[in-house]
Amino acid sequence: MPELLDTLRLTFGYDQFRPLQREIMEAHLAGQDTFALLPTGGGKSLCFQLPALVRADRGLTVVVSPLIALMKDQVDQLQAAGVAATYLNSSLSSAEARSRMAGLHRGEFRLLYVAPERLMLPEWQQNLTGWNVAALAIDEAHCVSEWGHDFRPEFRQIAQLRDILPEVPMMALTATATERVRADIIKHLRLRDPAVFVASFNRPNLTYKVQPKDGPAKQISEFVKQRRHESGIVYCATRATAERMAEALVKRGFNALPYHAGLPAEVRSENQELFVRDEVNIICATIAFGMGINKPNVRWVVHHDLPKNIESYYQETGRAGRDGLPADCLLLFSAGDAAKQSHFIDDITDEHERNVARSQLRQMLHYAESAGCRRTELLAYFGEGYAETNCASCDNCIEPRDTYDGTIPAQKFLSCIYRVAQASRFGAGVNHLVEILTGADTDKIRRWGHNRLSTYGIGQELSRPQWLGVFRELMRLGFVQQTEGRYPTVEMTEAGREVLRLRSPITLTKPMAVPKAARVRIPRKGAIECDEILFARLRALRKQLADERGVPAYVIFGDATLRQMAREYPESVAEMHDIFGMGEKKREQFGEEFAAEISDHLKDNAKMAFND
């Protein structure tokens, strides 16, 4: 369909969709159920967005959407590109609301985002029948599923939308669902015979890294020194964490707010809007953070503890980087924070529920102590293999630890749960391994005779700490693993046992080591260079000119169309016409104050040349 590439391009000031984007519409606009996830960044919204805006009947989309901020977010983009898109939520004054119902009765708006709870409200039934309903699209359909990270049971009401509307074609839309996840959503929702669409879960413009804690505070102000201008999120496993920090970032100089349920609710979206519209370049943060927000130009997330889970660390670091330029993840890692975590867990009452965070908390840990590719580890956990053998966009890629030959202590740890199996006819946990190897004098060794093993005492030369590290390198090479239970027991897997017999040579990986001071920053893969000088200028009349309207910065444009304004120096609103970003509407509104804002720019100074 040529028109959904001129709308994209007159439109919203893209040249090219990103992948799987035109079949979902086509799929979509042939009158088919679709189920699309596509990971943060992938543009989901566009799946929706611009269906709505070339079908022949001129229908309207109804996007029903769990998130009052984000609702207003995208409404303000649209507005701002020229669309006729709006929203009802509790926000709203009574007279507003009554204004934007009439609008719909009149067929002025091609969108209409809305909460699932108001959709069911019994005199919507006649509304929905009356406004020529081309469209349905749920956004973030992991709602749906209580196997998902965010169950909200109202989300289940939305298939009695199927009865009113037994015509209308219905897409799903999520960022993250594991396979038992999207089954749920198809069923729960009533797709019929949809299409399916799942793209890769990899954002390549995400560099991700993981130091050993030592001194949160001063790691994450080092951090954040390089990065003084650009906006970025301090996740925090606490609220009084996320206090903290942000009174220590503030001492230190930088605009930092905290953000988390404790706070009260005006406070609380006070902060939040302040970042969203660059008064406030730091949120320090619990999990709570980020849901509700669209903000393209975060530039870094830093996590102060380690998640509880992959599926967590993977959704909190993609809200870094969602307008496709370069981002920074740093996650500091501490076997303390694991240990508090497995406390927490212990007090989970429910016994398969307990077994399943223990098992997430396992994968999370092997995740930050692995010398292998990170990018690889996060998409193996989605089920997505990754064909580079180099990433170069994260530590281990970029500079791998250094490795040393750990035939003998790997030896002694394999044959010391050996002997402890031939000797007891059962296992033991790692921290007792460990006691035996290093000789320690405790009850548990004792009573089970196990200071009479052949291995106690045999591994004195390493400390605790250096023999659990040894441990966690032979799990990660699958020469041993743990079972299953609130005590996990250590086995040898047969791998383990082959290279024992075999007495073959293992080569370990050293551990993380701090940095002992902040490196140069390398240029990140996949940055627009352009005239630094002239891109803060453009930064601070965008500013001013979102204030003006009382939105987002981004909302008027993003940091790449910024970038490449500031790269090729456009002087008239005719050189713009290829600007990223920039559709006829933003044009015609804004081309001129920033061709004019170029012009004067060009009057001291001279412009920069670039490679291509």
Contents of the next structure:
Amino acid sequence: MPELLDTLRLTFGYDQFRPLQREIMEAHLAGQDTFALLPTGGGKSLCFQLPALVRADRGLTVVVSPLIALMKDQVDQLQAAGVAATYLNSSLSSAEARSRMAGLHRGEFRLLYVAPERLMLPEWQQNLTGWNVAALAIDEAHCVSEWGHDFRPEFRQIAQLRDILPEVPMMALTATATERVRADIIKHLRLRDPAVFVASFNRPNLTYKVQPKDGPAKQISEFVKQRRHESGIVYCATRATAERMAEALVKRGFNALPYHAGLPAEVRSENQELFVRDEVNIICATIAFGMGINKPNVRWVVHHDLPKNIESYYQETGRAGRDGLPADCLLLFSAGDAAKQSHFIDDITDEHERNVARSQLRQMLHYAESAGCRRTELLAYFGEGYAETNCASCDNCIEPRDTYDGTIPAQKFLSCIYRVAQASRFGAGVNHLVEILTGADTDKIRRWGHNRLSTYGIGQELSRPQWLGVFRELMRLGFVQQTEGRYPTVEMTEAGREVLRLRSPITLTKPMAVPKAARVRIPRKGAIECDEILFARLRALRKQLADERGVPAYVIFGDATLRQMAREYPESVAEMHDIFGMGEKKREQFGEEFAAEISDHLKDNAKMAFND
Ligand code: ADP
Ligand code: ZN
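Let's see the other form, the form predicted together with adenosine-5'-diphosphate, since the form predicted alone is already up.
Every chain and every other molecule in the complex is listed next, the one we just looked at coming first.
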């Protein structure tokens, strides 16, 4: 459909579709129900916005969304691109709501955003049949499922729309869906033989790193020092830590604010607003932060503490780089934190819940300690393979960890497990095994006679932390495993018995080193190189224009658009046609001012040249 591409260019200023966008739109426009599973930043909104504009019948697309805060945001962005869109929710005065309703009756809008509970009001059902509704889009569709992380009972009523508007195709969109949630969405929204589209969950513009935690306040300020003008989020496990980090960063001269459920609602929303509007560039937050923000230019996410599970880690880091430009994700990891979490888990009374928490922690630890590609690990969690052997944008791919011949220590450790199992009827925990290896003289050792084992004291060449490192490596390699329960014991796996029996060589990975301050930075893949001084000027102009209109800066232009201007130097509106993100309406509205700013800059500065 050529109209789709034309409208993409003209209205949004983008020159190509992101993966599956076109397919989703075409199926939808052909009248089919569709189900789109795209990662954050995958461009879900466009999947229903663009079809709304190319429809021959000029009908209305009704978008159901659970997040009131985001409705205004999306509508602001659409209006800035010249699209007739509006929203109705409880935040509007009744006069304003009435005038919007009148506009809907006159058929003035192409898109309407609403919360689900509103749709079910009796007078609405009549409205809907009178408004020439041509399409229904259900955003965050996982909210319909009790198995998702964000169940909203009112989403269950959406299906009734199918009785009111039986002919209208429905599109369901989400970034999170396990098999179970997927089936729930199809069932509870009553999707009819939907075309299902599942995009890759790989986020190629995100770089993943893990560092051992060692003085986190200092580590994080080193990290943000190299990113002075960028926006980022520091995720913390507790409210107190979030407060403390924000304070520590402010004390070091950074612009940071806390965000957590313990703050009064006004403070919370003000802090969020300041972040969204680029007044403050760092938010130190608990996981309470993030759902309701749409900010596309979050350039980094740091985890001060180990997240609860891989899924949360993926979602939280996923808030970085929605604009497709490079962004960095750093996890600070400490084995001590992990042990603490493990103790908390022991206190969970429900057995099923406890086991789930334990296995999630184990997966998270595996990720943190892995010497393999982080991206491959994350994708594997979602059951997706990754074809490349080196992603070139995670710490382990860029700088493979040093390995060493660990055959001797590994054999010692494995034999020790074997001997203990032979001598006692019960297994031993990892600390006890290490005490045997290092020849410690403890009550427990004497009581069980473990000082008479042939492996007693055979490992004095390594320290206890070093032995614990060997143990974690053997876990990672699948040669040993820990039992469940409050006092986990270590046992050998089939593979462990095999390498011990065959005396096979075993390669172990050295522990992660705490990086020196002056370490090379990971080059950013896909970065748009530009005249940074001009970029800063354009950013200031963008902020001024945004503030005048009371909208976030990204409603005016994304960073990619500014960066492209700061490398192409268009000095007139006519030269702006090919700038990314520069639709017709925006060019008309803002082109002149940006061109003037660029000309002004060129009075005192020469153009810089860039390679492609
Ligand atoms: P999601 O809801 O899937 O997280 P959004 O719909 O918010 O993603 O889109 C993320 C960003 O990507 C937005 O700034 C959007 O304008 C931009 N975008 C969407 N589609 C394209 C495209 N085809 N080309 C360039 N940018 C796009
Ligand atoms: Zn990698």
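Here the rigid core means the biggest group of C-alpha atoms that line up within 1.5 Å when the two forms are laid on top of each other. Residue numbers count along the first chain shown, from 1. As the structure is a prediction and not an experimental result, all values here were calculated from the model.
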{"property": "Residue shift check between these two forms, rigid core fit, residue 342 Cα at least 2 Å", "result": "yes"}
{"property": "Rigid core superposed: residue 389 CA moves 2 Å or more between these two forms", "result": "no"}
{"property": "Flag for residue 413, CA shift 2 Å or larger between these two forms after aligning core", "result": "yes"}
